Amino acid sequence: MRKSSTMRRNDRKIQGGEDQDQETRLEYLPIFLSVADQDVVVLGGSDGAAAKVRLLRRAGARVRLFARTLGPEMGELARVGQVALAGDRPTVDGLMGCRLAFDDGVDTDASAFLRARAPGLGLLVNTIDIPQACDFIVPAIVDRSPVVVAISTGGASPALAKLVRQRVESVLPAGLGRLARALLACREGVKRVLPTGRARLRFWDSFLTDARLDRLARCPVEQMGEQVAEDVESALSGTSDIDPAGEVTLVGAGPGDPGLLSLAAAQALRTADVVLHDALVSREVLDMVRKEARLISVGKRAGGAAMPQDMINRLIVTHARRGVRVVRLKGGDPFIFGRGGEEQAHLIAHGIHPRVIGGTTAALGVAATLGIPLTHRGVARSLRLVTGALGEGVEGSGVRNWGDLADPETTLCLYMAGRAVAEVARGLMAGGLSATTPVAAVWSGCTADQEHAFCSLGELALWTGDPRNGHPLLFIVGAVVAFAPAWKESRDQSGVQTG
């Protein structure tokens, strides 16, 4: 079966407002620990231990060194007074009062003594390059002090952590630390104008856009503080009467791949307080939500339990009236079979005017993964997106005008049509569309679980049921399907073949 790249379904969710955190367990709790003017033990005189000493000294720690021999780097650190030589071997008295210990693991007897005594002394130990012998680990860091980014693989691959660090360093401007210090100087002024924490949070979220960060971080050193102060004062001039009411943004999450999110959608997720999300929103997209935000699953599945739409509407209003920033995160695009229009109307009726950020609808994402041009000069001059989710049936219901839909120069994308697709196919042929018209069926489009199959419209009319029931399913009907690179291969086989 042909798989598309990207992701798995998210299982970090809140059902009915109750937290159900099902993410992979963190191997280590990421924290930033102050060791300024604190005593820290280093055991061993190797170059690896010397690297830890340099890091500790940058953080303001006092280092007690136990070592039988000193390598060249540690010898130099001792010569210039960066460490206090405490003896050849650790002693209980020598360990007293220390918070952390770093062990290079060279002197195994000394290491065993340290490990045996550490728990009783409340001492946390890091044994360099031996993760299983560590109470804590030291991440790779990107230093733009006071901005510091920590990167860890939980000890699985320090080389990978280093590579990630190098990539992060390449995209963070060198002036980021100066910018952070300039912003710190502006905080009291902002606090005087905006006395509530919520108002200040909104201000800074709107002030620190990607474009402004890039511009200010490039300022010359001597101009940085003045320029930041001017920008903050200008931005504050119209915000002293900030409305304390909440905000609602209807956001399209796309079909699954987080790479298909717009920049505006990603920014909304980074600043949301509450996110009410569909069941089909992928884990990778939800992982972009800031960790302090509350996630509430309000998803609906065909044939399964569902939260009624009126309850979803009430939840959005309830949270908005608490003065928080609410994101209603919908798979695909909010206004394409997403009931976003209903939610917008409900919000406006309750005095809340939402912002809408569109998303990539499934038809566009799926067609791109298969190489299907939804329109093509001389083949398809129009595109129609149609829902097949009709409880009262399709044929004879009066809802579908098959004569209108059965246009050989139109590409049809059928959403939610799995149960009625055979009737749809027969209706299209009755309306004049050829039984040889190519069709693509795609399950779980734009995710790591994507699968697809090709057939003709006549073969589709014989469809007896969805073999992957429960997976989102989209049909693309039209001559353009034959442009998919895998189409010819599938036609060399008989019947509906999986790609």
Ligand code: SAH
Given for the second form:
Amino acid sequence: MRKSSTMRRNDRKIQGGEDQDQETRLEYLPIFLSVADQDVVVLGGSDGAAAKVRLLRRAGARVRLFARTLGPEMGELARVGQVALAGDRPTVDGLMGCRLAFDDGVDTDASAFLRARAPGLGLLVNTIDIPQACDFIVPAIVDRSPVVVAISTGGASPALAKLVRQRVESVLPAGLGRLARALLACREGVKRVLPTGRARLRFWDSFLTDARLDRLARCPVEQMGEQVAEDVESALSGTSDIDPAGEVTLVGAGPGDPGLLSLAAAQALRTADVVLHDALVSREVLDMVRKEARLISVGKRAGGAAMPQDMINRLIVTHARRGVRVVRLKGGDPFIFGRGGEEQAHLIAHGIHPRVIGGTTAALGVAATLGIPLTHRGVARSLRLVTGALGEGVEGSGVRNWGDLADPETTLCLYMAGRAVAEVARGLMAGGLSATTPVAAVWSGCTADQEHAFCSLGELALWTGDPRNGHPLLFIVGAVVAFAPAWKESRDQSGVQTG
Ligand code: SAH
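Next up, can you give the form predicted together with this ligand of this protein, since the form predicted alone came first?
Now the full complex is given, and it begins with the chain already shown.
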């Protein structure tokens, strides 16, 4: 028995090895070949062959064309002197000295001759559109010369290659080629200042951030060279960490479920260099951040401040000035009890205009999961998002007259009310709200840890403390709570009359 199980394990190992080989095996060797001032054979005068002549000419090759007839495009290339006919049929002499040949496969006799002679002449043949008759294939390309992206599906599907090409096209800025040329022009200067290869590698790695690439590639044509040289110079002299164009995005992460992130927020997380996040941001959302990005927790929870706000503000500015993409990631929406307004003001005062991507605030996320319509025709005509945190956290300090909020047709969502909620409930009743007004309490809404409980406002006034301390807790107060499918069930069980 033991022996056979060992054997099975070994079998699996071998199998695994084969699988891995299969996965890593390349169908073709991707290379960029220099053909400048070299002769390349083209067989056939079709439009397909003409496309290859154009490509070869762009790469600086001379073309030896063998064709019996010229199609319209090849005819035009011949007319403008891009190609000259070497003969109507290939000959051994005509093929000699060439390393590459393109064949459109139209003249079958010529093709057969080429295929028979090619190996002896060391000639690699590409038969256009017939992958199985090719020593090499030509990839689809995204051309931002000198930056060129080559795409191959190993001949499996030219349509798929085209689709991939379109996607790559859409993410590469148009000015990328110009940027590459401008960088090339700076290389000698950098070499003089940083003589060792390693130092240069480090320099270019830290110089070329996503944010800088986007900014420079957007430069107007006539300013690009100068701007790149200026950036390189200040980076070399160590002043580049004062980058006025630091990019900051205030992003709302929603209440927890990554499905509630906006597409814009997800995109910002995928491209961030540094992410400063609150404790409220869920692990699942943090998992969406680009793997190479630096995650910094500035964890702040009501009552247990981990990092003072002014320190957070300074930290955002410090990172932004390094020219990296900074995301300030906040639970819910940045502008709802998120101090996003303060961070925005601080950044603007330091010359950085942040982009703001809104998020689903806890009240909206929580109401949706419980099926509570926050407004409802004839029941609730307005919605108030209120902080229940009393000034300085002193209970009973009377900073607010809660009775002012009492309106049977307004749904109240109480944020950060854990400690003060009994007092809030008493105030609301004193202001005229019925003790039977339904209340929902939701802990860690829209996360795997979500829990909820229902009660009446009268019961809430007797609240003595949060049984799940440490989990964010939101209260929804108002007649609409009774529309939650789980409400009736819970009332039936507890036997409390809600009227
Ligand atoms: N900017 C956030 C609110 C931050 S204030 C937003 O728009 O949602 C922190 C308070 O928000 C918590 O005390 C709690 O009342 C509420 N809260 C945030 N996330 C929550 C969640 N997942 N479940 C329940 N309440 C939440």
